[in-house]
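Only one chain is given next, in structure tokens, and it is the form predicted on its own.
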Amino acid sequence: MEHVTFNNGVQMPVLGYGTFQTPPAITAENVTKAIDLGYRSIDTAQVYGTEPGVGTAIANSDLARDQFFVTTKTQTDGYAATAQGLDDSLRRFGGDYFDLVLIHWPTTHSLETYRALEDAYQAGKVRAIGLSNFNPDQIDELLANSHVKPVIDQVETHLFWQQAKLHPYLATHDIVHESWAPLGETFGREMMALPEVTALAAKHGVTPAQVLLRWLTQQGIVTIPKSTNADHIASNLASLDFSLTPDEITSLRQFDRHHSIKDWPQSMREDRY
């Protein structure tokens, strides 16, 4: 596994699985299955209704909890809500932390909610704190009436939208960049049937779905791709096994849309920043 290292110092695995739309009564069964394959970094959300199913998956493997890392993310708008959701999140979960929280997106009160993530953090309850869905305006604001810097956010990146103009901010502000809907969702046939991806697939004996990720975790984009098919599972965590050239990432860089899938947040919109 590689990882990317959070201006804080904690690590995290550049590619994990996510659990965005598994049903809670399947979550336990899906997540034990990525965590027998090798997975150590699993994503869930308050909102996904998954927590517990993550939880028991972990707690009834053969591994310490150290050995995982967890994101969450709030469903909450301002301090008092979301302090206590997050203890509520703690207790589905089973456990006494997580390993990353996140903003959801961005509400009415964003900067109270990070305040009481920032509690959290200095309280022990979760080892680092970032956003989600956040341009690099609403960043700045956060940054300027915050203490404890965010350490990631998670986007909507994808082959179609690679987020060329939020990057580079990230990059420069010390924040690492996470993909959701790495494969595009509705898209993702279309991207792996360009004739530029098949090829790579075949140069590289791989999917065009590993080539999809891979040129993704290769610019230390964090990934988390959903399934609930073991051998897709399987088959996007051994997209780490192969290598994509410079000038290969840089070849598939033309096919940028810069727009979303479903245009949510509209906040996002590279022309509303």
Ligand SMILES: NC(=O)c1ccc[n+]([C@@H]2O[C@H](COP(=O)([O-])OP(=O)(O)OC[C@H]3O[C@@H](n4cnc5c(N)ncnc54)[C@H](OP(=O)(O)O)[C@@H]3O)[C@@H](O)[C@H]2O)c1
The other form holds:
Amino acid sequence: MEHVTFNNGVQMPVLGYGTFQTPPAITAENVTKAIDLGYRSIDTAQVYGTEPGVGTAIANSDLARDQFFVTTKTQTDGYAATAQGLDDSLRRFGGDYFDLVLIHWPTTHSLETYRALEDAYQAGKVRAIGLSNFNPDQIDELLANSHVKPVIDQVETHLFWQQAKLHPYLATHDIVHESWAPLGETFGREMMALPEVTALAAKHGVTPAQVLLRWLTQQGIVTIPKSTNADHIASNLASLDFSLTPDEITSLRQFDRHHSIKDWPQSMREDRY
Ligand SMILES: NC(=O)c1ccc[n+]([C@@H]2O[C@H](COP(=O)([O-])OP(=O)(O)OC[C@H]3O[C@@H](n4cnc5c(N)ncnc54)[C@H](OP(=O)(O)O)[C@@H]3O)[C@@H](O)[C@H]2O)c1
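Since we've got the form predicted on its own here, give me the form predicted in complex with this ligand too.
Below is the entire complex, every chain and molecule, led by the chain shown above.
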């Protein structure tokens, strides 16, 4: 497994398993499948309803808790609700810490919400804190009004929206870029059918999905593809077993459409910052 190192020294696997839209009743079973196939990083969130299933799968595995990297995301409801919400998340998950907690999306309560994460970090309830769906202006405001630097920003990133504007900002600030929807959710089929992508897949003897994932991870972008299909879960992780050349990585830049597949949140639009 390859890792990125955060600005606080904590390391995170570059590829993990996402649980958005996984029915809570089958989350434990799916996450167990992913763990058995070699995944150690799992992405959950309060709104997904998958924290209990992730916790159950980890508790039922033969591995110690410290062999895993678990991310959850809080609602952005201000100090008291976030502090309480994080304790509730830990209870649902069944542990005494998370590896990473993100503010799921910005609201007018982002600063107080972040203060609750800072306090949870100081109290040892979380090893690193970060953001999701924050644009550079919102991060600038947060940096000017906080003490603990965020380690990561998890944002929609894939072939059709490469975040060419955001990525250099994050690199300059030593904040890791993490991709959600790395396979473009419902746009995945279109991406995977592009002749340029299928040609690279054939050349390297891999699948188009593996090309799309490796293209992200080789740029230092952490990612968390989601699948309920055992073959996909295994082959997504195996995308780390080959490398694209620098020219091949560059050749895929032509497919950037510079906008979201679902226009959410609108504050991330490239013309909004
Ligand atoms: N922070 C945020 O606001 C936010 C928003 C959205 C998502 N996320 C996180 O990011 C994770 C990933 O994003 P996502 O679930 O939205 O989208 P995604 O991973 O881009 O796409 C998931 C879709 O791709 C298919 N797929 C996966 N592997 C495949 C493969 N090897 N070949 C062909 N199809 C494949 C899956 O179908 P099969 O099940 O059939 O494989 C599923 O329909 C989420 O689970 C969640 O943890 C965060």
